[in-house]
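Heads up, the chain below is alone and in the form predicted alone; it's given as structure tokens.
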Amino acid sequence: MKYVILGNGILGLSTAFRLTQRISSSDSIVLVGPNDRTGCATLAAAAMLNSFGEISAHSLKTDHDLYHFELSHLATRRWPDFEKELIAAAGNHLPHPCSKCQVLSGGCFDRGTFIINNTVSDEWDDRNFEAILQALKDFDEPYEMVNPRDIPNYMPAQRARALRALYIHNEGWLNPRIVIEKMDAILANSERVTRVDNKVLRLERSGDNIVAAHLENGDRVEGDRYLLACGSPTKEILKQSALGLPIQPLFYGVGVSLEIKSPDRPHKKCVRTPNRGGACGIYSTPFFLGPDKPNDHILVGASNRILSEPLFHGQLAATEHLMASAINEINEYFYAAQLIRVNVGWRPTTQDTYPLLGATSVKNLAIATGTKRDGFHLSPVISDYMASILMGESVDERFAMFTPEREIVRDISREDAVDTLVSSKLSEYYQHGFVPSGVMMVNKLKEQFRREAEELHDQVGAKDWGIPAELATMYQYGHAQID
């Protein structure tokens, strides 16, 4: 049996790596993926481990809502043993900043986060705030609330200082750099996995298989049983394959990620915000690079923006931005910090802001994407169901949640979607500086927010669902898919 992976990110990485753990001598994997990763995700993320803290007022009221949830906590629980894993197949192959690991006790993997609920939004954080404090006890997840002033290197403008805060000892972070260099240190010296540097324009189908897979270079890879894992690229690979597939809108999601170097004030812990304005708030990351490295480098983000085309470089303003909030909402001192890189990646996202995961009805093609920024997280999770699938194997009968050719799930009220929209739009405001005149200014945005929202609404049918807020513009714009 000759797999072929296309895509070398997080999802394609890790589901090679499951293959070459449970496929028999005789089978063999093909990985197509350029070098370069352009765009990746993964490259741009903090990894953070984090599913409590991505909870938000209006989250786990609907089966895919709660089923997603339980995939990131389940993942959350593996990676450590999943990181083991890793080292263990790397070997001699090990890469040096690996040399000397110590699975959670220190190094590029590490538990503990803090989330400030501060005064730089507006009463939308502290909804969120509360939704995961609510999470935590319903779900008895270890926690405490803390005194912001003893977090470490949490040193606030005055203005911005947190009023609470709460710990979850269980979610961390990695390197995800690291964790690529490792996977690919792995796939490049297995004797079964052949290593392709290119990229993935269509897929060629006959009958009820794909038979081969074409790449940018004019070459042809042939096998047996296909994932796409391609990220937001996949919608155009699908589009022109012409496969017939009622595969629902994919979008870029293009969030900016900054690395910067603070010798003085080295982060310990993940300091973050709750999801706030469309995005994920403001977060700090350890950012760890190897035992005889100073471990001064911290990862800052992050920005999200749902567009239907790819940019390529980060953007001014959402630059500016994160510094800024780096500054004030986390520590003063970083106006020292020196800028080491500027990431930027594509978060793939679909229409229902559920993933793609699963078989498809081309017999031998399966499809992994639409992770938006929890690919990386869910990867343990993920990578094992989509090798099973692969396989030929059962896997959990609640994954069928995410197949690809789903319908668009609309399990969002349009109360509620109202409501966050008109919530997120006011706390953007806010983070960028608004300072109203007084309540009936307030009250008069809230208004036209409001009215905007319902009109939007209306405009596309949604009379009795609800729209994603970060997918409102593509509506608006006539990019998301209407009944």
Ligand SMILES: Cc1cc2nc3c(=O)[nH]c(=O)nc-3n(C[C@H](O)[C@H](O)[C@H](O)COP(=O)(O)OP(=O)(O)OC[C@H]3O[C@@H](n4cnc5c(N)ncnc54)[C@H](O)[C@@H]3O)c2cc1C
Contents of the next structure:
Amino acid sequence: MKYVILGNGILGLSTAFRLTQRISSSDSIVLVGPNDRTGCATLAAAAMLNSFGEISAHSLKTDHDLYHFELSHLATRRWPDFEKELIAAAGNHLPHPCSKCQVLSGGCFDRGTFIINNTVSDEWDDRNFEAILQALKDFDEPYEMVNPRDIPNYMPAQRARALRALYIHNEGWLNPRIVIEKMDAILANSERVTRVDNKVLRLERSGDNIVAAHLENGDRVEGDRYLLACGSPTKEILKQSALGLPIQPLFYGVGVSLEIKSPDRPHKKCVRTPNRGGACGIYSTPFFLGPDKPNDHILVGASNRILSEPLFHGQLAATEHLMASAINEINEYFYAAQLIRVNVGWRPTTQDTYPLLGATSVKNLAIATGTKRDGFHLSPVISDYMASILMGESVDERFAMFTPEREIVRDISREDAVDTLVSSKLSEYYQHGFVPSGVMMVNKLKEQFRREAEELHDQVGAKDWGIPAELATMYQYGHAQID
Ligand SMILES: Cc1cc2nc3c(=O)[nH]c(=O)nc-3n(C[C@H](O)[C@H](O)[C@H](O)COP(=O)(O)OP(=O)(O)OC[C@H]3O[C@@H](n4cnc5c(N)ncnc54)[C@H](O)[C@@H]3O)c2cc1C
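Switch from the form predicted alone, shown above, to the form predicted in complex with this ligand and output its structure.
In what comes next, the whole complex appears, and the chain from above leads the way.
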């Protein structure tokens, strides 16, 4: 059996890795993806391993969301073993930064996330913070309330200081660049894997099967089973392939993160706000470089702008906002930090915000994308299931909830969607320095946002379902699929 994996981000690589562990000696894998990885979301990720940290006020109300959360929670528990497996598989080819890694010490993997609740934005932060707290209690997850003053390396501007904070013991982070380097090394040294530094243009279908992937350099890659995992550009490949599959629109969630160097104020733990209007709030995680290097790099994230076309460079507003927020809300001394790198990645975001994962009606084609903001975290679980699907084995039947050809999931009530839209928009305004002249002004603005949100719902026929807040502009500008 010849497996063709298209895409070299975390999902393509981790699935290829799982296959190397399971396939027989006569099987082979071809992995196609450009070495430069332009727009690769994985390289821009923090990469936080957050489940509870990602919860917001209207989360966990529906079957899809609960199952998604279950997979995310499972991923939290699987990461330590997954990392061990990667280290073992890399053997002598372990990249230098991993040389002293003991999984939870001496490497890029660590745990401990502080969620701060400050007043820089507005009450939407409080509601999301309370939702996280409630979920931690409901699911019996270890956490503790902490005095914000006790958070290591947390030195916000006085007016941006948090009055409450909590600590989640089991939610951590990794350096995604080191993880990718390790997976690259494993696959480059596997006799059964052939790497192709190129891009897929389209898939060729004959009858019920894909017979080849056509590459930019004119080559055709033939195989028996195909996995399409190219992140947001998967959308273009599907379009060019004209396979006739009813797959919902996929967008580019353009996100910027910043790698900074802060020699006098290094981080030991992840410090973040809850999710906020439009994005995941402000966060900062230690960014490990290697055992013999000072631990003084920090990743600050992240912006999110959903577009129908890619942006190749970070926008000034996003970069400026992240820098200012990190200084104001996390540590004032970051004013002296050095800006090492501006990462730009495309979060693959579907119209219903759930991932596209699983087999398709083309017999030998599976798809894995649409993971939006937690694909890195979910990869130990997704790769396990996707490898099984490619090998014709069965997986948890609920995984079919994310089948790529599903109808668009409309599981948010109109009421919740309008509330989230209004709250997110106002939160976004406050994050960007909005100072109202009085409470009546805010109320007027809220009324206006509510009216606009209701009108948008009416325009697209959303009578008994709601538009996900981050997708509103795609509905507004006609990029969303309307029945
Ligand atoms: C700023 C930012 C912060 C984030 N933070 C986190 C976080 O803290 N935790 C978390 O879990 N997730 C986070 N995410 C989300 C996470 O990065 C994604 O969900 C995940 O990386 C998606 O992985 P992927 O392999 O599907 O896509 P990608 O990582 O985008 O990889 C796709 C790969 O396919 C390649 N490719 C593109 N076109 C072609 C083609 N035509 N042919 C072949 N190959 C192609 C690309 O070069 C790329 O390498 C973040 C994302 C961003 C942008």
